[in-house]
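Heads up, the chain below is alone and in the form predicted alone; it's given as structure tokens.
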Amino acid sequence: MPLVFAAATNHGPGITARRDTAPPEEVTPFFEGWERLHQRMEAANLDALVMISSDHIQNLYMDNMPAFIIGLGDSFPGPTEDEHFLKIPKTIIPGVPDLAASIADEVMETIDLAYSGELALDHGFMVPLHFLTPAYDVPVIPFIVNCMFPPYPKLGRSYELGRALRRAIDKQSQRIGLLGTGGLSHWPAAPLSGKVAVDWDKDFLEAMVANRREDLTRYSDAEIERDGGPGGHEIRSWIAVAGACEGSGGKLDFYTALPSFAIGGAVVEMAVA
């Protein structure tokens, strides 16, 4: 069955960790946008959700840093972060190992993947799931893209990962959704934490909505670091979603600068025709 849902949004830990202390007038539009996304995901009646995120030194480190890794486990514990900090209770997220293996096998016709049966999910997965699948009843297939340590996968390779995922998903019989998480501009755990590069975010989002591959993949790593911050490298997850929807555009549900959460916050839902 063809891909039935595709979107991209944020995953910053401050979204849950600092929700109670953030100014309501600043963050309410963000949570309203996520509730709309939650409703659209529910309406898609998903059998499984492929999620693309980065790893925040929870599963991977410099001794083993693949460009792309898929989780093949039958379940995934999360969050890896302390409950008191993240304000998300620890739980177990169901996986679908047979489906994940089938998707991995097809993706590897064109994209080499690492794989693991023992991934644990950090805030990059758990913060969006907490709001978008609050019952944690949608099985998840996690993909991790290296956005932490250079050399990073090239942006064009992330787009190609998305194209390969689309071919793999469209060969399955289940109703499958795709969600990329991360970004946008942010400077995590740095003196500039809380800065939001609004113009850079909007420039990227305009290219994302139009799904212009050339514009999405034009940034050098140095430009991302300078203009979007170290956390800006997570646009790779968004670009993969764009690749999966090649030939179709998307809709920007909302964008707002969220200095309280130290991110530029947005939701883009892509057409999957």
The other form holds:
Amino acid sequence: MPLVFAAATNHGPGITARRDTAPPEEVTPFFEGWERLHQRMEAANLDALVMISSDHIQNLYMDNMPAFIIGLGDSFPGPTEDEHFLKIPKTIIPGVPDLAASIADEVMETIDLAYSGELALDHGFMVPLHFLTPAYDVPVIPFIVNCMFPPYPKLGRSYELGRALRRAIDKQSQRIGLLGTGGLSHWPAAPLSGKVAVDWDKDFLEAMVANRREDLTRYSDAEIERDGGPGGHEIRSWIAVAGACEGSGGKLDFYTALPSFAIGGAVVEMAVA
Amino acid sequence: MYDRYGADRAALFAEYKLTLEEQDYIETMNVGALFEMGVQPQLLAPFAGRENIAWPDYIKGMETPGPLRERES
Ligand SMILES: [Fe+2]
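One more: the block was the form predicted alone; return the form predicted in complex with its partner chain.
The complete assembly is shown below, putting the previous chain first.
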């Protein structure tokens, strides 16, 4: 069955870690937007959710850093972060290893993937899942894109990963959704934490909604770092979702700057027809 | 690693060939100095959390220049 749902949104740990101390007028529109996304994902009646995120030094380090890695496990422990920090209880997220292996096999026609049977899920997966599939009843197939340590995969390769994923997903019989998480502009855990580059975010979102590949992939790593912050590298997850929906545009559900969560927050849902 | 930091700190420092200055910044949780020496902030923040440093104090620490930033300014 063809891909049935595709979207991209945030995953900053502040969303859960600092929810209680954030001004409600700042963060309520964000949580309302995520509730709408939750409803739409539920309506999509997914058999499995392919997720794309960065890793935050929880699974991968500089001794062995793949550009792209898929988790083939039958389940994934998460979150890796301390509960008293992230405020999400530790749990086990179900995987779907046969389907993951089948998707990996097709993706590898055009993209060489690393794979692991032992990935754990950090906030990049767990923060959105906590709100979007709160019963954790949709099996997950996690992909990690290196957004943490240079040299990073080129933005165009993220787009190509998305195209390969679409080809692989469309070959399956299950109802599969795709969710990219990360960004937008942010300076995670750094002295500039809390800064949000609104214009940079809006430029990117405009290109995302129109799915203009040349604009989505035009940034150099130095430009991302300067204008979108070190966390801006996570646009790679969004770009992969755009690649999976090549030829179709998307709809911006909302954009809002969230200094309390140290991110530019947004949801874009892409057309999958 | 974090357990060893608690139990066997001297051996851990020696294994990673940390200078006395680096050891001092870690033990006093001088996050601003560690950051400018190149420690990835997303590694530093959870470490600070485990050392019971509250988020506002962590961010304040990051904004406080250590010796490298002071030399530049
Ligand atoms: Fe992230």
